[in-house]
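A single chain comes next, written as structure tokens; it is the form predicted on its own.
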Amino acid sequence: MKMNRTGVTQLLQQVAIEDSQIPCIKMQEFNAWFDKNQVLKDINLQFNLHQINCIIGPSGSGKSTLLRSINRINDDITSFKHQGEILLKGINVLADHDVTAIRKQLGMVFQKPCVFPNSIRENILFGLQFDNTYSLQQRQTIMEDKLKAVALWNEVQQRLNSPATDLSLGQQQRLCIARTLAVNPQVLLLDEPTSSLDPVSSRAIEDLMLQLKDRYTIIFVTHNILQAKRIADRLIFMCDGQVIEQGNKEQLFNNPAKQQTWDYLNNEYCNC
């Protein structure tokens, strides 16, 4: 039976898990295809609560497809099909639930900042525009809180009605993260969010993730090995649509179980 939006949200919130070693998301025997091309193969993964779970691997290894499968963005592609389960606190997000409600729990930020051609204020509150349960004062409070959370409030508080496109790329990316936070997700999915940014802006996003992980579970796709080394708690190495190895960051960097992992992390070479 299909759950309504409120039902999914309430059910997820009722599942109280606080141990950071307990997975917030589990992928079990997950496979994915575009037409006849299999892009993800027998994925068994876990992403832990209140940690930065970094996914690394060469281009074309399936990192972005995996992230978009969790958020169900791939559902919009007619050639996409899948098998297996993706469990958010034990609830299969691939089952016949309300997709909008699931996506509210799984906030997504993309490689390039995706701001709308509206004001900064309208961008932040975009996800709440059809929710009549919030008063004007509550919306103002949410906007201010989330802009402060991404260290953007002091930079924009005097120009909230200005176009978001006037912001720098680094500011736009932080605005996108604030917009995602405004709908109160449980998980942040970030698909190479610093790839189009300069080094200073990239470090600002990294610092932000380190601050936010106490409140959110973060899944962070990156091609930058040094970045993963700086911010990851848990590391997942993918190649050719498969998970080669996953575990504690120190374990994978210092004493990986697989030769392929050592080769990639040390020489940026992959022969999977």
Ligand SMILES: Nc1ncnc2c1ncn2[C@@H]1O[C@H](COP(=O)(O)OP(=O)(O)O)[C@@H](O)[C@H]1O
Second form
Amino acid sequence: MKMNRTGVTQLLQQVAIEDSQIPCIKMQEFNAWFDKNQVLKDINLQFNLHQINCIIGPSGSGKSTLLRSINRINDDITSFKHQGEILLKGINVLADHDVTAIRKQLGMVFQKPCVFPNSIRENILFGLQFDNTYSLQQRQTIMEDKLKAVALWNEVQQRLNSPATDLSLGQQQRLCIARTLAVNPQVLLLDEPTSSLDPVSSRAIEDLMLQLKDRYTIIFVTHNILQAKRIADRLIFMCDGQVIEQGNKEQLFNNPAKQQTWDYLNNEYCNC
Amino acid sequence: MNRRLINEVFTIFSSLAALFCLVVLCFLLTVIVSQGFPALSFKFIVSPAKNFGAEGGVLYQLLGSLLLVICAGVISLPIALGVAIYKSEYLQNSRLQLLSHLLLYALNAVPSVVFGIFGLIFFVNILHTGLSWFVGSIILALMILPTITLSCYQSMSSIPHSYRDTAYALGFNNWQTVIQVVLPQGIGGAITGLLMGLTRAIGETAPIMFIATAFSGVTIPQTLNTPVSSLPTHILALTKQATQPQALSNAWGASLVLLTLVLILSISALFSRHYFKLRTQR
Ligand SMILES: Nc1ncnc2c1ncn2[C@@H]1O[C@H](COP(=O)(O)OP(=O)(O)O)[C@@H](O)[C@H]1O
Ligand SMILES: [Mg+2]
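Since we've got the form predicted on its own here, give me the form predicted together with this ligand too.
Every chain and every other molecule in the complex is listed next, the one we just looked at coming first.
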């Protein structure tokens, strides 16, 4: 189905799904390659609306590639090829849409905090620079709202014009999350967002996720099993480019269908 | 031979080489300063040359040189930015990338007299421009293009990939990413390259002597295709009439003025590189 290239944002806003049992994102028979190297194999999975969907698995198992396929950031890599469908509320994001509109719906936060060498204010509003629908007053409100949403407002409200690079790594990562929220996405894709942070900052991000999940669908990649145990609603275990098992957290931890899942969750051992 | 010995031999060798360069540089500076200083005065800088340069100062030579290189920079900078952006953001094919790199290095290695001959044949003989300062600027712009482009490209290609990913993930398209991420980071390299290019351009004689400069009777140009006079060509002309002691003394004075300009430009290039490196490392 070929869509009107401009209509995708309106289309996505029309689709209202309130029941959290209905998947927000569904991947169907998805395969991906870098040149001839297949890194994602026959992926069928779903991410639930307004839940924390944790993807776990050893490094190199294709978690980042999967995440980056959803918002099509890998499209810019010439050796990257894919096949299959990724449905966001029933709409195939891989179809011929305006890819920038798709990406605005799918906010992404990376492993290492990536702030630009500008002020805190400029960093928060970075994604709105080419959007002239907001007045100065509205931008101010957005900045304040998002900084409060990531629990950074009290710490930085006195120094919004100082360089964002002066913040601690944990604060920088929260700033990155706020910057993503400012674009007003429906889904948050987070690729091991705490792996370069200290334990206290990691816990702050975890708490933040628990607060944000009422308003956003969260897809959270981690290789930290304990972290997944603390925050996940839904758990997806990946290994060697395949989804081994997916389901509710309790089910996977207490009663997994596969021996491999049990081995990984209990002994962090994987032989696939 | 053991490693320590090799290490020491190399340390001594490179220290000697550095010392040698320093001595030569100091010798040159001393000669030019000591010979040029007596001729130099405020009046020398602000008064026009008289009697074929044997009397008077270097006002129009100084202004001509500045006009030539500033205009060359204005022409070259946007082109260099364009090439660097194309190379770092759009040119995916690695063979073409290598080829474009080789071409830029080749262009950089072309002797400056060849640029002059090219200007003479293409502009003066084929396009019949006559002696024109603007053609001189174009030729100088061409000559410094690779310096600016490579310096700019280097700083653009060292932008962390996460910056681009972040911009794309926020829904920026290619151009928005270039404007908000690539240009702000690349502009430092461009400015450093520009200053290095101008340092080279301002001292050049060969590219402009056939096409853009005249020796005497020249003031501030009123049109694009009139000649100017410049410091390096002026020095060349003065030393040719070395029998006149006053002319020679003025040549030293003009050399000192030129050397000062070169030093100012190259020191600014150094500071610019340092400043922008610090800014991007934060
Ligand atoms: N840009 C790329 N080019 C080629 N191969 C890649 C690229 N990115 C990832 N890969 C390969 O894809 C596989 C999965 O990597 P990745 O998705 O980063 O795994 P994870 O995030 O689970 O550690 C790895 O084998 C990796 O080498
Ligand atoms: Mg990864």
